[in-house]
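Listed next as structure tokens is one chain, alone, in the form predicted alone.
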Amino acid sequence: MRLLDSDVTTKEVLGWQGLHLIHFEGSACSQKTRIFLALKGIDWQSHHLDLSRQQNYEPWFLGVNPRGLVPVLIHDGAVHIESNDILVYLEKKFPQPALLPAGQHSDILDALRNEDDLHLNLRALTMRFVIPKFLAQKKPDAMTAYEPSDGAVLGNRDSRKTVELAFWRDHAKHGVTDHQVRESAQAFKQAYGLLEQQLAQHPYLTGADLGVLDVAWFIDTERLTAAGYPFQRLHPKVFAWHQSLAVRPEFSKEVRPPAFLRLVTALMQTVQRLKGTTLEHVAEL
């Protein structure tokens, strides 16, 4: 999705030439985009935004993307948001090597939309089983800055912001509930059941060659693996596919969490195992 120039109130970025990416190291959608850029061999300029310090709610960035989400791609002054849309744009502008097979364009766009529809489910499971609440919870002053900002997307007030506010308000009140865990895990179980069927016929999700769907679903699978989703037991072909991609440098260098987060996650999951509140137990997988 390309924003209108009038949507962008941080006007300086409209003058940026070349390819720029505003991103965060640990953001799943940022990781997806960086992997895609690496596979394409595209040169880009990095602008790291620290989500752990909630810099995405500062006026400068909300003036770039009113949704307050990363990544944001800026190409010769044109501002693009939403990671899957960014991948499709990059494929169009940099068609070689091809990662969106000819003749499958419509089907792959539908599949990317289906994957994106699970974004809040992925976030819920991440915030329950990978990142503890004390690290993920938004600061009141950040929400105070975000809520009244009146930035437009494509010239209109953006309904996505309402969804974002609702998620983080609920998270502040009660974290991620068992109901959310079960609902999210079952949604992924159904989706991965379909991917399992595809991988029974081809080595990759779009056929014989690596494609954009593999990049998108790799990131989901990596995050859910970290959360404790039992891929090897429930979806063995997905498990083998993920393992084969995880050793490739374009993938592996983008997804390794920092040592501090690995330690905190390991401690949290140890407590969950002792209490019987792991993802497998809560979701009844």
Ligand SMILES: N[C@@H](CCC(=O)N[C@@H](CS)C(=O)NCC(=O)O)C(=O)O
Given for the second form:
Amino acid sequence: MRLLDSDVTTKEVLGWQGLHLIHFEGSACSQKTRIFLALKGIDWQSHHLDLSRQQNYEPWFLGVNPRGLVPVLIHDGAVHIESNDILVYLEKKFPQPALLPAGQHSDILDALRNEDDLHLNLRALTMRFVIPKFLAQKKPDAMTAYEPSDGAVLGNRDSRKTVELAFWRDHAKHGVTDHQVRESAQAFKQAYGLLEQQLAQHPYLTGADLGVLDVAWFIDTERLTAAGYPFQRLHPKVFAWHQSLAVRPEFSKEVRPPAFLRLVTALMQTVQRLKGTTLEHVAEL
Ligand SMILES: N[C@@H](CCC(=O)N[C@@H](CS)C(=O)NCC(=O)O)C(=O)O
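May I ask for the structure of the form predicted together with the named molecule now, the form predicted alone having been displayed?
Every component of the complex follows; first up is the chain already shown.
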């Protein structure tokens, strides 16, 4: 989605020439965009925004994306938000190598929407099984800055902020509940059931060749693997497809968590195994 110039109150970015990405190392949607740029061989300028320090709620960034979410692409002063929309935009501007087959445009856009619809489910499972609450929790003063900000998206008051605030308030109150875990995991189980059928027909989710759907779903699969989702048992073709992509440098380079987080996740999951509260257990997968 390209924002209107009037939505953007941090006016300096409207003067940025070339291709700029505002992103966070560990953000799934940022990783998706970086992989796509790498596969296209496009040069871009990096602007790192630290979500762990809640820089996304600072006025400078809310003036770029009123939703307070990364990634944001700025191309010759035009501001684009929403990772899947960014991929589709990049495909249009940089058609080679082709990653979105022309003949399947509308099916692929639908499939990308389905993937994006599960983003809060992915976040819930991440916040329960990959990143412990003490690391992910928002500082109350950061939330206080975010809440009254009234930036417009396409000229209108944006309802996305309400969804974001509700997620993080619930998270602060009680973390991610067992109910959320079950719902989220079952939603993914259903989605991956369909992907498994597609991979029985062709080697990639986009068809005969690697494409945009592979990039989008790779990120979910990588994160869910880290959360302990049993791909090998439930969706063996998805498991093999993910493994074959994970060794490609364009993919592997973008998704490796820092050593500190890997250690913390491992410790947290060891405790969960001892208590019988792993993803497999809680979601009854
Ligand atoms: N639908 C959006 C989702 C963007 C999103 O939720 N980004 C996350 C990182 S993956 C974020 O910025 N979270 C803000 C936070 O953690 O407060 C997209 O695909 O770009």
